[in-house]
Structures are given as structure tokens and as C-alpha cells.
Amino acid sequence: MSIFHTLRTLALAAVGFGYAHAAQPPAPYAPLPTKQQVDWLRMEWYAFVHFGLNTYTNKEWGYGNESPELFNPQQFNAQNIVDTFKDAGMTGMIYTAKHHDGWCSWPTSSTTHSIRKSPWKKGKGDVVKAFAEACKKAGIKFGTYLSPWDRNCAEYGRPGYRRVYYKQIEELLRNYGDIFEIWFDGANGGDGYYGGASGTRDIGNADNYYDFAQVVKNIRRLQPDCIIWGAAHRGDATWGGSEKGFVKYPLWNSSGQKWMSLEGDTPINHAGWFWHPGQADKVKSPEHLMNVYLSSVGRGANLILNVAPNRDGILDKADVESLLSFGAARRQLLEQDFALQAEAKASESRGPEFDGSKVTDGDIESYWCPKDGSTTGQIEIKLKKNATFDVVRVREQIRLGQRVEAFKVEAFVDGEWRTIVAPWNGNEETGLESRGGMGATIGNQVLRWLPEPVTTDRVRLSITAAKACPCISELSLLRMPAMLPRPAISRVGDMVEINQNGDYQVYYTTNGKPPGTDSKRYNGPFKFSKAGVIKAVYVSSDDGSVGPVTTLNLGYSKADWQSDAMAAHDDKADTIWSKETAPASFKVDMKKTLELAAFSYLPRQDSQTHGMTDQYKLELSADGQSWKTAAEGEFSNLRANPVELKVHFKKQKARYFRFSSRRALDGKASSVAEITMFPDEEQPRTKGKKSKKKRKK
């Protein structure tokens, strides 16, 4: 059935309860999405997956020499992994099926590199089949990635490595059931081992090099419902623009002519979107989650949110207690809609059957709608009683197209009308949601959260401006369950600082251990001059209640350490070593020596990314004078996702290292927020087989 015989159905449906002539649904409003955007906006969020080499090679973008016979994941199980997004709520999980490092997790017959090597299941496995299968059995959906670009083929740059991607491709949609989104990664080209000649390979204009108009009639021949994300922007929906999670409001559907959806993504660990030693310590909380989730759901958009196994292809502990904490506290947020049923009133409408009732009814098919060339109006509610809410959403009849420019949400509050939602002034929201808010866009839908709980039994909703004549399915009030926050934890030099929040107390162990009321209680700045782990967490003052932990691996202190680029090691991530020249290095003096195992670069945090370190190499000296090369490598996915990253090395002593920032980001430049150093810990696995070290749990 087409989408404007579904709308006038609708319609028409008026006349079997008496209308003899029933009002006309408005003229669409260009562009219009299709039925399968549609679909998928209202999956509203899913689950991303990051699982291959790179979960044994400590990195983000593998280069394409890794040996497929890392791959050893001795507990996995694709059903657990699956019923864990689905008891968090998620609608369906896209797996990368290959990154940039060109390794195959399925038995392709494209390339050699793949699972087909691996020791797992002796060459026999495929991850794909066995996530697309405990979707199907678990009843949500399943999707897949597939990067363009391929650090491992030979052909990679060339008019050969075409072919081998559209074979790919269409394994992946013509073997595994239905697809409902297939992911184009933005990375293209650049330095590889391309077969064993490695070097750097330029493709030029993507679009052109991929033929990414045949890749769209090729998909859409083999899975026509499949959403399509990327592609230079022929596809169904593109990036949020962040990956940190949220969208930029107000947001439009549209590039041209042409409906496009916009998707929020990040991962549920600061660690990066592989599974990496040590992330337990850097999961976000619920409470986080919740704003990524109105930061791009919330904001019309959808939210991919990755959670990675680890190298047993489980996933961690601390990653699912957040996702099914915030999963239980979204769950808690919509299933009361106080609006639900609430008499309503509209200061006009086309008809009967568009009338301000529709948007109180509980079917998202139904609109409220003025007349022709109506651009503003207003919707009065009143419910049954008293409610106190503090999250209000609001929704569009998008089948018929975006309309609505800006919008604002009163109160009738002590006597009078009071602003909730206040109408668009012009400004963007470019951040994580926080309290508040204005009401510009709406589209699928906006989720507002107030900055304080309103009790009332009227509410009026009132469209402002808008493109086209308004059409509005729902308007909903909310209330936001109670989520303890996690407190901050930071140190300069030798001292420690615990935020805190006179809602709570705060309780803290120096041991590794979970912090409880048994634990420390933190009354101000202590002292803590060594290398370890810190925990804290708030505990409610009301009913005792105990919020998430916060943990912070603390490296070596920096309080002693000499050099020229002070900058570089004073723990404040908002000052920067920089040069004007790369490669370009600096040198500090410890003081003494430390055993060291591991150091973290953290990049410019300030939004700019000129002087960001891409190559890296550091060095270790025992007496300033004779230096011996610890690690050297790239630092990937900077420009979208720059975080701390750790590497790991071979134990070794020493009282001095050199930093070098080998090449560029962006601009003949280098920078460098902070360098941390740790002793020893964790080692990443480097062979397939079963490491015979004891790791942690």
C-alpha cells in the first residue's frame, strides 16, 4: 500500500462514523520520505558492533598486515550478545562485517583475508551468520558495515578493487536473511599494506572510485528495504555529525530535493569502538546515555550505539549494567504519557477527523491539521488531573513531510500561562542535551527535558511558524525517572579531587575495589602520588541509594616531571604543546626511574584538529643521552572521535622519554594535550592462540 493511499485511508475512514464529507489530508510537503525511512526512524535506536583484529591489536584502524589468525574469540556466543540488546530495549544491531583493515569476519570468496584463516571453529566460523541469526531468533533486526576502504587488497586505489567490493556486498545482501542497514564508512584511502606493498593509495573523488550510484541500484535490487547510510549521500541516512552522539538541532530531513535521516552515533565506552584493554574504568553512564539519547533522538534523528566484545567475544561487565540501566530508565520515561487521552482543543482544524484529538489518541498514524494555508495554531490539552511532568514530546506526520519551523510549550501554572518550551530564537544546539532547550524543529519527533518538574492539568502546544500548513500526531508529557549521576574525578600533580553534589555523599577506595558506604568518605582534596586506579560514587542522602561508579587509571604523577613542553604533562586537558613544524619532539625528565609499560596520548580537546598527532613514535632513556624506540605507530579516527588513547609496550625502566609527532592530522603542524605514562598492566594479545597469562577479569 503507497503512503498517500495509507493517509487517505485514513481520511476517508471518517465517513463510516457519520461524516458524509470528509475533509482532505493536505497536499504533501517535498521532500517526502519513504516508507522504509520512515520505518526506520521509528526503530528510534540499535546497536552497533565492533568485532575483528582489531580487538586483539589494540586499535582503532588496523593497517592490513594483522594475521587473521588473532581472531580467536573462545566464548563467543551470538545469542547472548543479541538478548542483551534486546533486553535494553534495542531494536536491531549492525555488525561490522569489515573495517578499514580489509579483514572478512564471514567465508568470503573475494578475498583470502578472512575468517576462513582464522583458528576459530578451525576456519569453519562465520560472525555474520551467527549474529544474523540470533537477531532473527531474538526478533530484532539485523544490519551489517561494510568500509570502502581495504588497508589489505592489492587492488585497493586501482579498477580491480571494485569488483571484489561489489562481491562483498553482495554476499553479505543475497546470504544472511533480510538487512535493514548497510553502513558506508567515510574513510577512504590513505596508508595500507595493500598485499605487501605498502604505501599510501589516493582514490580521488569517492563517489566516482566506488560508482557509488551502481553500489545503490545493486543493493537495491538484492534488498530493497535496506536502508542505505552513506554512500555520498545517494543513500537513505547520513551521520549525526558527531561521534559523541548527538545531532545539531534544529535538524532538517533533506539534502535537495531528496529526504535524508540523519543517525547519532557513539560508543557506549570512551575507550573507542573496539574493545581495548582497561575501558571498564571509561563506560559511560545511563545518565550519560540518556543525553546522548535526547541529543539525537530527541532531536529527530536515530541513535547506533556501539558496544564491542572483547577478545573472549563477550561483552564487559561494566558496559552492560550501564546499557541495560539506561535501557530500563528509557523504558520507565515513555510507557506514562500523562497526555494520553487528554480532552483537547484546537484553534482550528480541516475537519473532524483532524482535529486537535488526534494528538492525545495514542496512534501515530493520526495528525491534527489545519486548514490550507494555515501556518501557526494552537492545541490545548486537559488532562483528567493533575500531573507533574518534565519531559515533553512532540511529534510530526512526517509521511506528509518536515514542516514545522518553531513551536513553544505553556503551562497553565498558579493562575496563569508560563513558557515551558520556548520557540526557536535562531541559535543551533550543538552539544550534549542538557536540561532545557527550545522548540525550533520537530519532524519525527523532539523530546524536551525541562529544567524542573511542572504540575499542572493544562498544557497548550502552539505552532509558530512553520513551512507548510502544520501536521502534528502527538504531543506527550512525560517524567524522567530518577538517575544518580557519577561524579567527576580528577588530578593535578599529586592532588585528587572528587566533585561533589550536595544531593549526595561521596564515598571513594585508592584499592581497585567498588566503593560503598563501607567505603572512605570523601571530604575534600587528598593526596595520591603513585600509579593506580580510583573509584567513587555518589550515594543518595534520601533513601541511600547507590549511583554508578567512576574510575580513573591513574598513570605516574606528573608533579616532578621537567620540560620544555610543561603543557604537555600538567594534567589539564584544555592546554596544548604545539610547534609549527612536524615532525617535531620534546623531551621530559621524570626524575626517577619508573617502571613503564604503557603511555596515552590525549589530542587537542578544544574542537580543532590542526596539529593533532597522526604518526607518533616515543623513546626511553635511562641518562637523557642513548634512547631506544618503545613504541611507534598511527593514532586513527582523531577528526570524529578524539579521545585518550593508550598503548601498550614492553616492560622496560627509564627516567626520560621523547615524544615525536611524526606527521600531521591537518596542517604542517604538531599538538599534544597530555602524555601519561603507566606501569605495567594488561598486554594486548599477539598471537591467535590463548594468551598464558592470567587477565583480569
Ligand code: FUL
Given for the second form:
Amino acid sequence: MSIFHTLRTLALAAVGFGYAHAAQPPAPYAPLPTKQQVDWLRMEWYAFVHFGLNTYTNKEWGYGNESPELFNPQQFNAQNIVDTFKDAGMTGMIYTAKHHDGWCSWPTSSTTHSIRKSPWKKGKGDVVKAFAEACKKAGIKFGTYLSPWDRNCAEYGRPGYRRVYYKQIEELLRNYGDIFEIWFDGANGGDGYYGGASGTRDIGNADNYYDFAQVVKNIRRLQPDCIIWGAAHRGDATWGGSEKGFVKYPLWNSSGQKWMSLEGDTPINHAGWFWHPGQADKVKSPEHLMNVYLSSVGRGANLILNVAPNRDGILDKADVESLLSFGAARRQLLEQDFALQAEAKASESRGPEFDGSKVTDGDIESYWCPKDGSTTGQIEIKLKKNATFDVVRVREQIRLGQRVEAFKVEAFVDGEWRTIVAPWNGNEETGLESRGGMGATIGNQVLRWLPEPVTTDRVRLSITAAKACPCISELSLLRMPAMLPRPAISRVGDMVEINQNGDYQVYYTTNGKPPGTDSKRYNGPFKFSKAGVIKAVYVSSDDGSVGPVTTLNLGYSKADWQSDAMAAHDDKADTIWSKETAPASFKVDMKKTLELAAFSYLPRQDSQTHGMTDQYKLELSADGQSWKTAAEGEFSNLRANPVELKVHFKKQKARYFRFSSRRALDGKASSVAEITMFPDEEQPRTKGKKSKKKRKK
Ligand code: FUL
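Would you generate the structure of this protein in the form predicted in complex with beta-L-fucopyranose, following the form predicted alone above?
And the full complex, kicking off with our chain again.
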């Protein structure tokens, strides 16, 4: 109804302005988005907040037997967190009300495994309520994630679980005001505690097991405006396909006959979705976040960026700095559109109310459209004066459906038309890409960062292929703010290398202090064989401005380590130790006795999951003969997010370690890209008491 309403209003306005025979808008081209899907796409980006028992266990997926007593965030203040999101320019947040471990962060009546059993606020707290209210106050939207998989519930895998799950959905959608989006994660079934039964539960077809058709019906009844994410494609939006935050391009908003929007999702910290001790150094740089933004929002999807509170219930300073500085850069990018109000002439239009000027009028609803049957066309715009820009944004009037398959942008420079965005050549963009993308689909919006800035007063947009007559609502010319990059630091053997860049000088420290121009100047690789922290920055040779700091938390040097699995400790992520068996293990002689308190596992980084370790064991030995288990457990979520996972254990001395891959995620095989050993213990909390009671076994 809303499409016709908008279109009729536009047509009537045209009549009002004296056009006797107002041209008719084109027929909609299916599939069409709902009003809710359009409103949602206009939100662009919002926060994801993973916060629960996993925050306290250094796990990505809890098994389901974790004690609720662990949850005690002494400094938690939802408003501070939400205000940070708002300051960054985010339009909402989604909170993991329940993750796979089954612990409910609100006082639910569906299970006793909830916040009622947590010491925080003496069992009277409600994290969902705290976030919902804070969002309302800040004027941003609130949404929720409710894991279908529940590793705590005894009924999981049986029909009885549906009752529990539906009740949880109902509580969340009834009691916390407007929910803009609800997330139904695709991770389902497998090992778990399941009320003490401890075993594997297979649910078969998730759509049948949860009866998502019914779930969707219930949600529509309770909150008709709520965007449903996942739910076996029965909802309104779905996964972008990576947990790195990009969606593939070209991007079509469709699933069968239905409009289906995409969401790129990624955590701000490489360590994972939940907070992990001692890994603040793994925060993504503002520059990286800009690439994520361009590869999600800039390809026509939305972006959900996870920022996880720590054990005190506050955000890490490093995360906040990166988030705010990316947020400021995004604001600056979008602030000035050089094409706004520029004169615009189209090769053809279906009437004055659909002429070329509609792409530069700053009104996202009005649009240029040629006559029916024309699937190509061109608009030339003339700016009042020369402008320098390096980002082009194009939007389609998606209320009429998505149409454009390929486009081209040219600029008039030095007396000739130069192509600045080439039309699509048939290749897919499948990763994080920053500059130089092509012109394929448009949808809600496409942002293309040019290989270099262009100065001109004349630009032309050509639609070179479309499924029906194109409806272009905006053409914008933007300027990417200068974002000082962060230098990459790596160590191979004993030698540390910092990436140099001609425009900058590099300064670094090895004592944990923030680097600046009074620190050591980097002139080439240097020896550093200890475990420790290296920090480095770029300083602009032009104006002396200092960029964001890279921090690298190095484990012990592996230069002298001996084993028959050298590829697992050669400091090279792209060489892999592998065996076509599982379980499988290898033993390493570190050649000296070291004090150890943590190790990390880097899974293979070549997009394959074959042999990735699902269940591990780490044993230590002083003599290579008698062994003691230091840690054993599960590496979770590697299929979707294959990042380095760090495990802490009780500090002890050893010269040898044995790593065992006890069960593989995929196949009867074992594979390891890197194992690293660290002396650093799990950080104690900054303030606040730990619960005295012991964890349930
Ligand atoms: C995944 C989950 O398994 C992760 O733990 C995380 O919640 C992510 C957003 O979705 O599928």
C-alpha cells in the first residue's frame, strides 16, 4: 500500500504543479520489499552485543552447564554503552538475550537457568530491560537475538522444547517495547549439557523442528514491524554469508519470489563475538571498519557490528576508540554531497516528475525513470563548481523493486569523458574490498570508492543493463576523509617486521607504552625473541599527524622449537600441519623451560574447514616423558568465524607440549595453522568482586 501511496502523492503533486497529464509511475517489478524492510534498510548499521556467561568463561559457545553465578558485571551501565553506539552514529542495537548456552539474561519463567540465579543485583536484574530502556532514552532502536539452539535445556531436540522457546519469544516481544529485529541464529544441534544428559542432539530439519512458519506467525501478531532475521528464510532478512562483515556483490534482494534483505555481520574484535581476556589488541582499525562498511552497506545490505562488554560490564577502551573514530569518519564521508542540487539532464524520462533532476534533489523518495521498455539510459549532472570526490553513491527507488544489473560512471576531465566506475564484468566481489569496485546491482544503495580522487564539474551515470526501466533516486559524490592506516606487525622466528608505507614514518615501543615520535623509529626488521607487546604507529610525513596504534601481543618465540609438525609453529598462517586422521596429536620440544599460562590455536585460513579442531587437549611436560593436561575443551564457531582462539590455564613451567586434536569439525582429519604459547595469565577484573561460590562442574 505504501508504494502506491507514495507514488500517488508524487503524481498528484505533479498535477498540482500544473502538469495536466501527469506521467504514471512504472509498474512495480517484483519482488517488492515491505515498508518494514525499506525502513530497516535505511537504518544502515547498528550494534550487536554478545554479553552473557561466555563473557566470563573465555568461550564463544558455552556448553550449557555454566553456572549463572558467574554473571556479575559490577560496573554495567547500559546507558553508557548505548550512548557510545549513538555517538558513533549507530541506529540501533541487538542484544543476545540468550546464546547457545541457554542462559537467559532476563527473568524468564521458561527456565530456571537465568539471571534470577546470578549474583548481579541479587538475582533481580534484567539485562534485556536495561538495554531496551537505554535505547529508548538514546533514541535508537532495540532488537534481540534468541538462540534457537539451547545447550542447557533438557527438552532440546524433543518437541517439548518448542513450548519453552515460544514462551521466550513471547516474553521478549511482549515486555520490552518495540523490537526492531529478532535474530534466529543458524547454529543448531550438536553436543550439549541438555539438563545433565550430556550428549549430542540432532534436530534434523531446523525449519520443521522449530516450526518457523508458526514462529513467524506469532511474531507478526506480537510485533508486526519487527524484522525477522533467519528463520529458514521465512523472515525478512538473512545472513550476508561471512562473519567478516562483507556481503557478496552483485547483491540481489531476493529469495525465490520474496524480497530478502541481507545483513553483513562481524565483531569489532578479531578475538570473537564475546569478550575475551587480554585480547583488546585484536580490535579492528577504523580503516578496516570502513572497508567492512563499504563491503556491506556499500553493496546494498545492512551492517551489524558487534561490540562486546567485558567482565565488568563495560566496553574496552580500544573498542570504543576504534568505533568512535570509524563513526566520525563515516559521518564525515556522508556529510557533504557535491552532487546535491546539481543541474541534471537525463537522456530520456517518462515525464517531468521523473526527470533527471530527481537524482540530485536530496529526496530519497523521488526518482528518475525513463519510459516503459527502456532498460538503459543516462543522466549527466553539472556541478556549480569543480569538486574533488572519491566515493560515488547511487540509490534505486526500491519500493518499486530492484532493477539495475549494471551501471557506469564517467567524469569529464581534461576535455574528455573518463570512466571512473566501470560497468560490471561478470566477476563477483567476495571479500572485503576497499577501492575500485565495479558498477553492478544498486538496490538500497551502492558506494564505490574510486581508485583515486577525481576533480570535475561534470559527471554522468549510465545504466547499462536493467531488468525493467530503472528508477534511480539519488546520485551522490562524496569525499572519503583521510584515515591514517595502522601498520601491520609480524614476527617470523625472532625477527619483527613492521609494514612500511612511503607516506609515513613508523615509530614503535616494546614496553607496552603508546608509541609516538619520541619512541624508537623503525628502520627495518629487529630482533625480539621474548614474549611481549609491540606497539607501532604511522606518523604522517606531511603534517606529523599520528595514526591509530597497532598492538601485537606476542607469545614465546618459536625459532628454536623442534617437532615433526613444523608447519604448526613456523609463524606462517598459510602453512598447515595436517593428518587424515582424528584424533591426532603432535609433540613439541620448546628447547627451554618456559613459564606458560595460555596457548592459542589458529585454524587453517584457506577457506576450508577440513580437519579444523573441534575438541582439543593440551598437555605439558618437563621431560617429554610424563604429561599433565593443562587444558581441554571445545573450539567453537570456527566454521563461520575461523579466528585465532586463545585458551588460558593455570600457570606452570614446561619444556614440552603436546597438542591433540580430539575431534574434527569436518571430516576424519586434523589440521592446525599455528599453535602459540604465552606467559600471560587471564587478567583479573579491574574492580568488583568475583562470586565466591565455585562453578558447577
Ligand atoms: C553465529 C553464532 O554461532 C555465534 O556464536 C555468533 O552468535 C554469531 C553472530 O552467529 O552463528
